[in-house]
Amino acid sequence: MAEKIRTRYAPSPTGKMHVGNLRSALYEFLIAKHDGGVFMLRIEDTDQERFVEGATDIIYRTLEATGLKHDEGPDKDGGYGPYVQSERMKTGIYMKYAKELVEKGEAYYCFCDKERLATLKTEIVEGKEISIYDKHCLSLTKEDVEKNLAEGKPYVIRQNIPNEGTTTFHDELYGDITVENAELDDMILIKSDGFPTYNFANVVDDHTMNITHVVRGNEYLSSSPKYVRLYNAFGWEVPVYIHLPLITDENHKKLSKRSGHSSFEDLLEQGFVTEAIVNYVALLGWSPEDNNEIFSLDELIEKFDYHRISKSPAVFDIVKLKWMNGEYIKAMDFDKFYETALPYLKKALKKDYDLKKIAKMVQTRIEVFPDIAGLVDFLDELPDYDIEMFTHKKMKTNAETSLAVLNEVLPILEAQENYSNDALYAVLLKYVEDKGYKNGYVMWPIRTAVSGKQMTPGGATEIMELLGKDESLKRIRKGIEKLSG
């Protein structure tokens, strides 16, 4: 095994990143970058009916974008390539593995067709309606075998496991696992199209390649018995395997497309920032010695320590995701920040204003880039509010002080001219000061008056900058109206 560590993150181009595909390659970069090892992208593109168009590029961008940047991979080759299946298949690389434990009693060829197969007792297995093969063709003699192939019968090649004894191995989070034999299939090392199962190319890759930790979800648990047999069949040594805690949404269910929030993309489309979306997906099954939770990637890599992984499953609370996003979005650099909140301040807003004093309003209220239209929405058109929304206990304002106080600041506000936020702020609070209230009595009020919502991006005085004289006043009358009526 070699003296670096050596991790591959290693997707099927199948369409978006699933949010446990990313963890997947988050934590096999944390690992590998922790120690100063080598992050290597591989595609494993051998199953042809599952490919999508563009996915690959998708798996690029995603990889750039989070600053997962591998050091090997089909655009960097480090001595290992092919770094894509269908091209390392090309070289016969599978084919002679296959063969070389054909040769050994470890493998066989198989010619049993649809109709004997569909004929073979059946198991639950995780869910799924799975067939176990009968080793029926293991007993067909080298002449038989050479007679089939000489008359281009179709097969397959499967692994050859006894039915008796156990087989164990080490994972780095659960420990020892001995399952017994008579429960492992004789799974399809190749397939009749000739080209390597998922779980076979796996294991000749990683070997060929010089993995030397292998990180994937806990659901291949089951399948790891039998790439052990493979590792030990070849001779080869076992990698470290550290098998990932399953993803549940709120429910507690795996965690699917219909959650809306499955892949890194629909994340994105929903106004998470990058950043975060790491951040988060960091946790989601690890957690660090202390109880800090926000991190950026080069805080990741010096804190990761794949011991600390849970085996238990993460729960994705999109609240506490909201929470993050909001954080990253509070201490973002405001250009940046404007650049993003642009297209969505465009949209929430027809009239004239000016965005970059919005934007600076709303940076430290929003948790995700969508709710600016929640809050800026009032400013085209006041919406229909209820007269409740005038009393506030902690400002001791009601329906009736409320009135009285824009009573009061109407002929006051219009005769003023000055309607830029710090002269409105003077100009009221010498209002708040001869009266003897407190800022809240006053500006509640007004507030409430201008807007029509309980939440705004700045107070009363900020907002009737942005509306102008003309509609404020406006505004103010209609409060008045409400609360006479």
Ligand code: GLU
Contents of the next structure:
Amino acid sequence: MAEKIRTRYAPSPTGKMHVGNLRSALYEFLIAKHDGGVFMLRIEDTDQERFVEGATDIIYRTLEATGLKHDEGPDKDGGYGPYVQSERMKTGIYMKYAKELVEKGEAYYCFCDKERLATLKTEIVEGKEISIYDKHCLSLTKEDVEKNLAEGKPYVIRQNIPNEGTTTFHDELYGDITVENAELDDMILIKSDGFPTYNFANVVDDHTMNITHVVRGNEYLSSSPKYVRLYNAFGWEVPVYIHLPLITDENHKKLSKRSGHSSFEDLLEQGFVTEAIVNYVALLGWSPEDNNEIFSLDELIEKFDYHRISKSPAVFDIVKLKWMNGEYIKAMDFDKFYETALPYLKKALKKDYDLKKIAKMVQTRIEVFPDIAGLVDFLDELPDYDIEMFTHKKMKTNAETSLAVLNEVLPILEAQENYSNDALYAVLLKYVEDKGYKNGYVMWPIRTAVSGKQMTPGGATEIMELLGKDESLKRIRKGIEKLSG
Ligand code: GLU
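Alongside the form predicted on its own that was just displayed, please also present the structure of the form predicted in complex with the named molecule.
So here's everything in the complex, that chain up top.
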């Protein structure tokens, strides 16, 4: 039997949960769950300078909220711990394996100081200037090394990559990739503070934690040959590598903080629903066989096939996410919708209304919760509208017909005591029938007069019910006044 799939989400606690991180976590989760495997959480905190207080809490919170429940992690021992790299370091695991590489001649101690390193040749790799180490310390004898160590000289341990030959590795999306060894830098495995680099720790951990599939952003693609060389040096099996395409903004630039919606937290603050975000993020680079786009997490688990991930950059399309969010809001259980909408309604409306009724009216008409304000603001205060709005081609209305209709319905509405939607509708319908008019010919001018808006979350009588008799009449009179010019 094939071994059980084990994937890991391996975030560095450096801040908010970026959309790209969420996508990696989601894909790792889906690959494991699709096959009844194990999804593990590992905290990669070896870069102490980038550590941000509270960032680990964000990771836990987000996994919990999105339903990406990990089977193993710092809080759930599965026998592969510790699950935090700084704690793993204390067990001596990285140093042990680094020394093994030194023994094999695949790594070496380097004692070069800052001044010497500053004189090295530099190269621009992926926009970053890096210095190419010249293997100076590779020529140190065992005795030199021991003497330096005994003197307590600061050191790092570097990977020893020959200048000849090539290294080939396989990525599930990119296929076989072969690079010239001469292009690979002797990267640092153990830093002078004793911590391993990501470059070393990811290999040691993925192997010792029995990880079968590694999903990560393609910024790691160029370093992967070095990782594969480490696996080979140890004689370990290389996991399945899946490097995900870049996520760009609408302008095809790397999605960054400046776009305003690059993190899960940003999106929540902007009124997006967690399920819609997860659904949308799943489609950033992956597509199912059919044309369906709306998937619950369980459906994603069933459908997800990593062979269908695309290599082309995925555009984060906020318009599409908004549409998707609207679909989730429409499908929401009303009580849950009401609970979420309430703070937005309370913020948008100062006067007293039946907020439940308003919530029912807006549920099918918003894409994100902050849309509520713009839909209901006319209730507190009639906006200053243009009489052009009384003209509607299909309803066959204009300023003149509207003035006539409003003048006729005013006494009817003045005499009416019951301002419930149903009662109002019944009286107005009777008027429409008596006159032989079309519905819209009458309702359009009334709705315009009571709302001052082109689009409203409800019809004329629903709005009047919310406003009550006094305010409704005031607005109808105002309409007549405007139209009488
Ligand atoms: N700690 C790395 C990061 O947050 C993880 C990369 C990986 O998944 O291997 O970018």
